Amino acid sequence: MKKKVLFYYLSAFSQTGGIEKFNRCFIKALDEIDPSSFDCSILSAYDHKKDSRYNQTVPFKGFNKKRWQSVLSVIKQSYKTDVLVLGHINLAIAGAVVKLLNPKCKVVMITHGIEVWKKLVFIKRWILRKSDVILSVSNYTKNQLVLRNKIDPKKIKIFPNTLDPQFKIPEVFEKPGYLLERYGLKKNTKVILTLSRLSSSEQEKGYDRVIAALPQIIKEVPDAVYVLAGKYDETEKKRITQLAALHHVSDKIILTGFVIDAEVSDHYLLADVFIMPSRKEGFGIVFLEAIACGAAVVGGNQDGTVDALKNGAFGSLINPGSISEISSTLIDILQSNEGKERKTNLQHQVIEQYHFSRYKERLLNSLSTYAN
């Protein structure tokens, strides 16, 4: 008999983060499941449409951030559920609801950084409790919900985030000619690359920081420029410019704003070295599409990086809050030429780790395991 499946997120197709990343190759996911063996449907609080790319078959409702009226249809809906797979912890109500009415119904909860890291109130922590199963992205993750929160670290599955199938993996890495000349560089100009949400409410991403070691950096290469790209508020847009006004360096910063789907591949691949020095990161799924696309990479050694760059094999980790250790790392990659093999190898490495098909399988065992 078919198991019947119920996802229900916040955001994918509305919002934009590592988070919107996650619930997208999720849904995409469970779109490709045999249909013999799960039935699924997706509810979101936020979403009010679906994305095609990533969603053709499975039945889908958004409630365009009607939260209630979410909640209420899960509850509804848990009654002809087998497992009811909840996206973020702050769906816990709606989890803790289906547990107390429908106990039958397994409750697997997904988590994902920061809104775990810390001790939470008792709906969030009973929840995460009676949970079925968590599914964690990062061992880090994974670490601070048994410290805050003393979980029980043997219902805590390592789940970790994939290259999105929609993902345009280079197969020579070469620098775009017409971003060159959309920002004024040169070919050889040595580019160091951050892509991310730049938000006022959000300021642990660290660009602050490599902004402020860019004077040292610009006496060892003189022609490095700092590309920040990303959505930005105008708020942080202000402090990013008087940042950079106050080290001298606001001629060697762009600032890109918004950039789209179809360019982000061809953003990596402008970069040298991409840098995000973190101390909040879940797990990074920016640095796996950095190195896929030949970028060599630097994270912070504080959070679920760790993870994504495994230990620090594919790439440098750091102390995030060191201005110096984040100079003298970009120096260093940035004079070593780092050849094409290692590029090479280093693509391979990460795409046969963290590719969709790899996270498929880890999904369609998960579920078979609690659907039971």
The other form holds:
Amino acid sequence: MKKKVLFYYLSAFSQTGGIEKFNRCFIKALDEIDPSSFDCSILSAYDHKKDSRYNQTVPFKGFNKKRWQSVLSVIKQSYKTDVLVLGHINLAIAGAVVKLLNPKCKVVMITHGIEVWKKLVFIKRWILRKSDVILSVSNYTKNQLVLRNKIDPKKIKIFPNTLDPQFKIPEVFEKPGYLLERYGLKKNTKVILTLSRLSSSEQEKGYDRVIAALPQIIKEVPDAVYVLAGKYDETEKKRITQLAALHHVSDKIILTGFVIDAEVSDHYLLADVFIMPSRKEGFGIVFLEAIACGAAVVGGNQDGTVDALKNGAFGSLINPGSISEISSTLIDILQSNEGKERKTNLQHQVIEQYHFSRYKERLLNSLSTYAN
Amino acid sequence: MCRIAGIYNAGSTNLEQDILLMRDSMHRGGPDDAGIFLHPEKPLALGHRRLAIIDLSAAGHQPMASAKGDTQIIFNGEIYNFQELRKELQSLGHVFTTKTDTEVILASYAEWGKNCFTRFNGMYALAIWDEPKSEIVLARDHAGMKPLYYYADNKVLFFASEVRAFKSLFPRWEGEGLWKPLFLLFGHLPEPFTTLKGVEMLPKGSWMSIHLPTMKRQKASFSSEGYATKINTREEALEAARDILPKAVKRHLIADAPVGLFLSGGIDSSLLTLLAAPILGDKLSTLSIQFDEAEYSEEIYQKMVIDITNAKHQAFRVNQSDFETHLPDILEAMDQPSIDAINTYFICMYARQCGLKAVLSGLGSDELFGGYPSFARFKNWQYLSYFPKGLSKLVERSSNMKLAKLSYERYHPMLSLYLMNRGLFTVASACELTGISIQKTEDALSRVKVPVNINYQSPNSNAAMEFDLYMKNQLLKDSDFMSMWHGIEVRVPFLDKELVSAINSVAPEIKFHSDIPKSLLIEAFSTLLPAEIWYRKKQGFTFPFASWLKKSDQLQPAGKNQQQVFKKFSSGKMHWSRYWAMKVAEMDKFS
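Alt. form predicted together with the partner chain, vs. the form predicted on its own above:
Then the entire complex follows, led off by the chain already shown.
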């Protein structure tokens, strides 16, 4: 008999961010799973409509921020469900009720990053322990789960992120003319890029330290500029502007504002090097996107970035708190003029390991294991 | 890594023969080369046997003379920062003709005198003959990784890397009458005691100079190690561990001969392997021991690390019959009595078979980061100090060992802490079994070197106990003689000078306050270590020794005392180490 899978998540389309990216790919994978093997359906607490680029066939119910209603709906639906996949620890309450009322339903919990890197409240710890399987996007997050919440590591399976199937992978590494023009750059300008939400409430991405490292970098690479791409709030914009003035690098920083999906790949192509010296990445899919577009990458050595960059095989891992390491690593990369061959080679490796088809395979294998 | 020996003895009739006797009694520890230095006028001789690991050429021959020819050195160990020192010395005008660390020590001594020892980051025991000052200088590393035993009075001086060298020179060297009860208490001989009368271990992190011919001695400690808190936040502590340990591993991989790693599957050896992987690349070679008894198998954890690192791993099976076959050789290799060391014997034997010359070990991590159960017990055991000392003799004869252990409370707090955790017999039983009086044994106990200048209420005192009384006196000594028996150098990155100094300066409440042992180390490297490896019951480097011991034909009980203990041990009422200690204590070679 066909097994029934229900994916219950917070948001995939009504917000942007790493977890949303993961959810979109997860939905797309469910959408493409052979319907003769699994009967899938999805349910969102925050989304209100489906996106046909990611989902054409799977039945969808969106509760448009009516969380309690969504919880009740999941509980009801769980009686007809073999595997309930919870997309976030904040949905633990639904998992807990389902586990109590309907113990036969297998519960799979997805954990991403910072949301589980602390001692969780009782109900969340309880559902983690009661879950049949916990998926963790990185070894780092897995370790944090065990260290902070004493979860049996045997229960936690590593399930890394993937390159979004909608993500445009370039065949030629050339800086897009329209972006050079938009930002007033020359073809040979050395571009350092960070692509991230710039939020005054979340300052963990480390671009402050890249700004602080810029004076040293510019001494060695005078034509370098720092493109800070991503949606910002006004408070954060003001703070970044002040920071740049403080370091006398105002003319070296470009704030792009929100980057539409269609231009994301082009922004990576613009970059000679992509850097995000964060301490709080669950996995860091942006690094893989940057490599897929031929950029050299630099990330922090203290979080899930280490998994994404395969212990340094895909890029440079540095102490994210060290301004001197940031500047020396960026100077080395900008001065090295990395060959096209190496870039292509890395691109192929990243695609090979993190391609959507691999992700789909992993998901199918996992579901087949859990459902039985 | 080598073996060294030295003699100053005006009464010797054949100094050359004497130094050769001492030197070659330790031939297993220096298979690659050998040399001696005989002073043209004085009755002074130095001997050296070499295990070549850095600069394998003949340029590394020892004893080695300084550029000016006025100093001679014999050196056992490695100076891991010798390349930095070499550069510094070159800028000061020193010229080097070899690529060895030995030559760097000589130049350092010429430049900085005895202050040079504060600059070395390494494991070593050495002797320098300083002709202009007419003095011989002995020194030993900051953690006591390499041994240096000596006997000195107002006429003669003998020193060597192993106690067996003294015995080979004078087979009738008088024995230390008090070693047996100490051994039955500790499971090893605590410094300064050895099995021979007057032969002592030079304290770690210190030098001693002996002026010839006046024999005037000077001693000084050059180790700045201590537990003064300098790191007060967890973030800083994590940063220090993340920064220094990888550098330490890199330093410990400097070699011109093949270096491998012991991979038990525990936290420490796994972490070292993961950190060594990017440095060694496809030269990463690991080895482990496996047993027929499934409950000791660590294979799945080893495999996790091998899968991540692509290490060339070799696993060797050891069973009861191997133990029986090798037992005579194990006892021969055992330079000083110990209840441990058999595991090291086998793994080093196989390391040699794999063609390795040096191997990295995870030793030291449990002491530094708080891995032993003693750290968890420490807080509660503080209350035991309220136990009335007057009652301690009453409980000593109790058949319940847990209760009887309270009798240790009447000794020095450091000794009491050690014995409560690791003591084998009570003082009364040890004296009864060996026929030595309690008075004499207690006098000997008062001479045991204990860590001083430490707050006994702080968990740091537990770390100091594990570091100085357990690791230094037992683990490091055992590792040294067992590894050298097979011509293998065991390197210990967790005892890197910079790392030890940084981690000892972390506030104890940050370092030890967790229900997960070694949580600071785990958290610092949680991007690397698979959780399965550290989130499980500690197994470490354990052997199915109890069952082998029970069945061994060669180790059957002799005499009433042994029979009693054997009966209790074989019925599961007593730990194997107590019976084994009795067997070791009666060995002819130590009597």
